[in-house]
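Below sits a lone chain in structure tokens, taken as the form predicted on its own.
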Amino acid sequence: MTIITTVEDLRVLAQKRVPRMFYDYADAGSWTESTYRANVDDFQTIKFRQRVAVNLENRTLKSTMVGQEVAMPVALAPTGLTGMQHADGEILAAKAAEKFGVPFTLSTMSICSIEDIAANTSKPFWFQLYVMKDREFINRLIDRAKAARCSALVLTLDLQVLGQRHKDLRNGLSAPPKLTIANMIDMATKPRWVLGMLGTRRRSFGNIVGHASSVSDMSSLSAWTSQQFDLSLSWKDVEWIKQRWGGKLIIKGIMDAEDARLAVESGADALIVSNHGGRQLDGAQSSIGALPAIVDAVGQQIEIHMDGGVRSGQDVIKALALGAKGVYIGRPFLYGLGAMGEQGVSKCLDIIRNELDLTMAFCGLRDVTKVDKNILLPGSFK
């Protein structure tokens, strides 16, 4: 029996159990993957100040994100094709997040639909929106998110064009996978994944197929998506979506202080410092590297979150120390999902909670909301 103690253990197990094209989709970046690697590596340069002889009783990780109480300041990030890591993956991840007490964010490009998540959870979840040229479709998506009682809208701004992801191109990524000889050989070595997929009807993009005009199957979907990402997206569109939504708005994809100021002006409730997990502009700064300047620029005006490169509870507390109010995990929970389904997502959250709690204690703190730069070694961060 494999003993799981770290997110890396989950990753190794997921790699064995998930077909290559979907594992690579989750665990890869664009072009040379330099930004993907920097997201992880730059966390390692930040060092802690260890403290001793401090009362560590009654520690708490409870906090809030956009006014919502959370068991720890961590949310599950929106990730496309989650339902291809494991059958009904978005439903399983949402259920694990609800039980744990952290937000789950459903991607526009999910396999399970908004309605699927609402039917299988009892608490509000978050919905991530891409802006498409078809504004009527966007209107309907927003209305569907409202009907599902989503408590926040996460608007992603950094995907007007798609970064070139070499592994996806080589693997011929599609959902469901094409039945090529190479794919069938690969899937034959992943029997539990295949059995799960045979047992579900959810194998395509549930938020789009049957909802967007002229999209009824995978072939029409491919043509639609290639034409729909909006090259003319502007901050006026953000303001329109804020008004149309009427609830909590979180803007994802901010990597520059000037864009952060524009996010504040747009009326957003929070922003996410994010480079899309290193999947868009290769050669961009790491998310943790960009965080301090954005906190300095607008940290007093808007709630700041971050994602990218987080692989442990120690990474979470480093981001909090540098000014983030909340941290998102994408790949870690996908590893857990691919490895062990809902149980694996819960295991991922348990691992991160334990690492976060113990690190906070070693740094001499009892309340996660009190974490600041004082827990870090001066000179180890910018």
Ligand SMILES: Cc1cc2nc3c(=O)[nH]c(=O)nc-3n(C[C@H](O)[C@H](O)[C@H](O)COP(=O)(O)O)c2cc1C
Second form
Amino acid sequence: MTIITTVEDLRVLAQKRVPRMFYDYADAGSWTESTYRANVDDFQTIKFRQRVAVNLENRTLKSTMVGQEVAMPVALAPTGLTGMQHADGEILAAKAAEKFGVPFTLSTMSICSIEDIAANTSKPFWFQLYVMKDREFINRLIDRAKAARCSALVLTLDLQVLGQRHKDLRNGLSAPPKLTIANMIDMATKPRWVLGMLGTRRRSFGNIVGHASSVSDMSSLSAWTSQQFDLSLSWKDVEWIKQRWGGKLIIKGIMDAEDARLAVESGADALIVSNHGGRQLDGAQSSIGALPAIVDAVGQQIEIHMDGGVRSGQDVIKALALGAKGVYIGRPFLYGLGAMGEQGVSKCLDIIRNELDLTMAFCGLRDVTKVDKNILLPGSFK
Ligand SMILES: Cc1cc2nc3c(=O)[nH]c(=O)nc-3n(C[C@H](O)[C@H](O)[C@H](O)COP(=O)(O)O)c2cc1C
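Output block for the form predicted together with the ligand, input the form predicted on its own:
Expanding to the full complex; the earlier chain stays at the top.
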């Protein structure tokens, strides 16, 4: 039996259990993957100040994100095709997040639908929206998210055009996968995954099928994306969406202080410093590298979250120390899901909680909401 003690262990197991096409989809970055690597690497240069002989009793990781209580300030990031990492993947991840007490964010490009998540959970989840040209489709999606009692809308602004991931093109990524000889040989070595998929009817884009029936594989998705994702998107649209939604609004994909100011002006409740996990603009700065300047520019006016490259509780606390109120994990929970379904997502959250709690203690703190730059070694961060 494999003993799992790190997010990396979950990644290794997921690689064994998930068909290559979908494992590669989760694990890859765009073009040379330099931003994807920088997201992870740049956390390593930041160093802690170790403190000793401080009372460490009664520690707490409880915090809030957009005013909502969280068991720790870590949310599950929106990820497309999550139901292809494991059958009914979005439902399983949402259940694990609900049990743990952290937000789950459902992607527009999910396999399970908004209604599927609502039917299988009892607490509100968050919904991530991509802006498409078909405004009636957007209106309906917003209405469906409201009807499902979603408690925040995460509006992603960094995907008007699609960054190229070479592996996805080579693998012929599609949902459901095409039964080519290469795919069948690969799937023969992943029997758990195949059995799971045979046991579910959810194998395509749950929020889109029936609304955009032409989308079935990666090339038709690309075609639909270039046709539907709105090249003319502007901050005016953000204001319109905020008004239409009427609830908590989180803007995702901010990497620049000037855009952060515009996000504040748009009336958003929070922004996420994010480069889409290194999947869009290759050559962009890492998210943790971009965070301090954005905190300096607008940290007094808006709640700041971040994602990209978080692989441990140590990374979470570094982001908090640099001014993030909350952090999202994408690939870490996908690895957990691919490795062990719902149990794997719970395992991933447990690992991160344990690392976060102990690291906070080593830095001499008992309350995660009190984390600030003082826990970091001067000179090891910007
Ligand atoms: C497989 C995959 C699919 C993603 N799909 C979406 C998506 O549909 N919508 C979105 O806003 N972000 C999407 N993202 C970006 C994530 O929300 C998040 O920004 C990123 O995963 C954070 O980096 P990390 O994976 O290093 O934690 C996706 C990321 C991955 C890895």
